[in-house]
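Presented as structure tokens, the chain that follows is alone, the form predicted on its own.
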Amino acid sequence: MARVREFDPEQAIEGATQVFWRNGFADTSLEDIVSETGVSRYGLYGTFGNKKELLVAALRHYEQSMSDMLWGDLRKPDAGKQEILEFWHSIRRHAEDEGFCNGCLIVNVAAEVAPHEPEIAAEVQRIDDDHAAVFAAAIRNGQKSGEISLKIDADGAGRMLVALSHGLALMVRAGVKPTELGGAIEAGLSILGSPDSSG
């Protein structure tokens, strides 16, 4: 007879990726992922595999959830100017959380793991691809409604906005203030045009 499981997979996860989040990998030990989730060894390596194919689940399990939590109008197909800004003002609110102190998951492994280990790098490029092609559709949203200059890099401005959030979210991880950064956001977004105009 086959041996139920005992846990649930998905609070498992979420439990290694707090632990990822706040000690970064090389600092996690599978003894602390058992102290955090309350799931043994074996059902770890059971389930996820290795520490490092557990790192990817945990990356994967971040994304959706901020997905959900950031993402959903800026994926919307009609997504333009109006919700590229939303989002960075969502960001901006999200950065205030007391949580938010330990930066982004995903820029975190990037700088940490990354260099190190090419199946994580992959992963990361992936993320990363992604979410600069959601930018990139939303500008050429904006472009095709007149809200943004037609002579802007779609694709190159995309990976800009993402190179924008790796580069604020290592300055909150090291320590500097979400409410100093404003002003990088708001240089960051004026290719696209003054937020109080149609740009």
Second form
2 protein chains.
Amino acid sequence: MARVREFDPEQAIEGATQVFWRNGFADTSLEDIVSETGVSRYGLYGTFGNKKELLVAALRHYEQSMSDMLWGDLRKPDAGKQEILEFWHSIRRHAEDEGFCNGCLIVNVAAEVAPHEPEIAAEVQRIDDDHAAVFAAAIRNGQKSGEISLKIDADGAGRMLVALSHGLALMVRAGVKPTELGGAIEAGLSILGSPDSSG
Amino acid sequence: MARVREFDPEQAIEGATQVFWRNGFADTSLEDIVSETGVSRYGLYGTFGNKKELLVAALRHYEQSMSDMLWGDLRKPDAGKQEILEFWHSIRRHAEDEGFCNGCLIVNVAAEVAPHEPEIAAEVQRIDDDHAAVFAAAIRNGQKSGEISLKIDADGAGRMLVALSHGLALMVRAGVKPTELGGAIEAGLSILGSPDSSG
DNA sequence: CCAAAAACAGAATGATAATTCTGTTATAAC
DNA sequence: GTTATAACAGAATTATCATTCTGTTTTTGG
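Right, the form predicted on its own is done; let's see the coordinates for the form predicted together with another copy of the chain.
Shown next: the complete complex, the earlier chain at its head.
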């Protein structure tokens, strides 16, 4: 027996995600989100609580959409070296497109907000741990099947790949052309064994 | 025929550097810097211009002091694999100390400020390019002397090490314990050849 | 000592922005 | 249709902060 909500919360989160990704947290005002989404302050506060909680929602939304777009094959239980290489090819393709010039929202938030907000730090660490574990599992599969050297430590290498992706994302956000970073990716992947030099 | 300045600009920059490192740019008010340094607003504006220029000064000061502390041996013209490994040992030692829980000022600034400020972005890129070149030169030396495989691309690997350091610094700032990152460093260094497993 | 120059301390300004409040409007149960 | 409910639009509130301004003090050359 009351008025009905005029906006779709999912679309609002999507809009907020774009603004946070583009501008960062501190440089995004709620007014910016109102403009982007068309949702009123009232609607945003009523539905999401406050700016920080909206960021958490955006972070989760971003993770989900990236998971669908980039991490799907790598999460399969039998993913191995091939899937790791394909993941990075995919990253390179996307980075050379528009849209990824803002780097990675998770990385941006880790740098800007996590140090002051334990809740956000926990969220970021959860995501990173998950990604490192996904890489590590694929590396172990590759080691079982003989594609990847048994000499490397799967957990260490998994974390290394996550850290490398963060560093590269940061460089892109800070203005480095993604095309200049191909060599760094090749170098990082070379720990898996003889490099795939096709692209 | 005028009053003399009561503060030492170098000390003021050192103080500002500490505050920017600890709190980031947006979350540092000029009042914070006044408190930290004891220098008045007037002195800061008169000597450094404004907050952004003060950040540039802090960044240069930080780079200089880190260069002295960490990069000295690696910059020697004949530095090779040994110096690269020692650099990373040194990083690990420092990271496990207090004081480096704030990550790396250059990385923090790259993430928070560079995207909005071309002048800062240029500064950050200059530093990164320099560091990548230092690594690359040492890798080339190692390749000449046979310590490092000729199969790796020195420039790509140099950039990779810089990106990795950025990613790791970010994780530390976001709250990850430095001791958890040793495996990632080992993995990254394994591209140079058979790993130094001593520590 | 006197006066000009430049540093000092801290108040004033102006802008931005997170959050709350107020009055208005649409909805649905009765 | 009436009415309670909850959403809406946007004004009001409160706070923070970068920067500038004002009046004061110190220094040094005459």
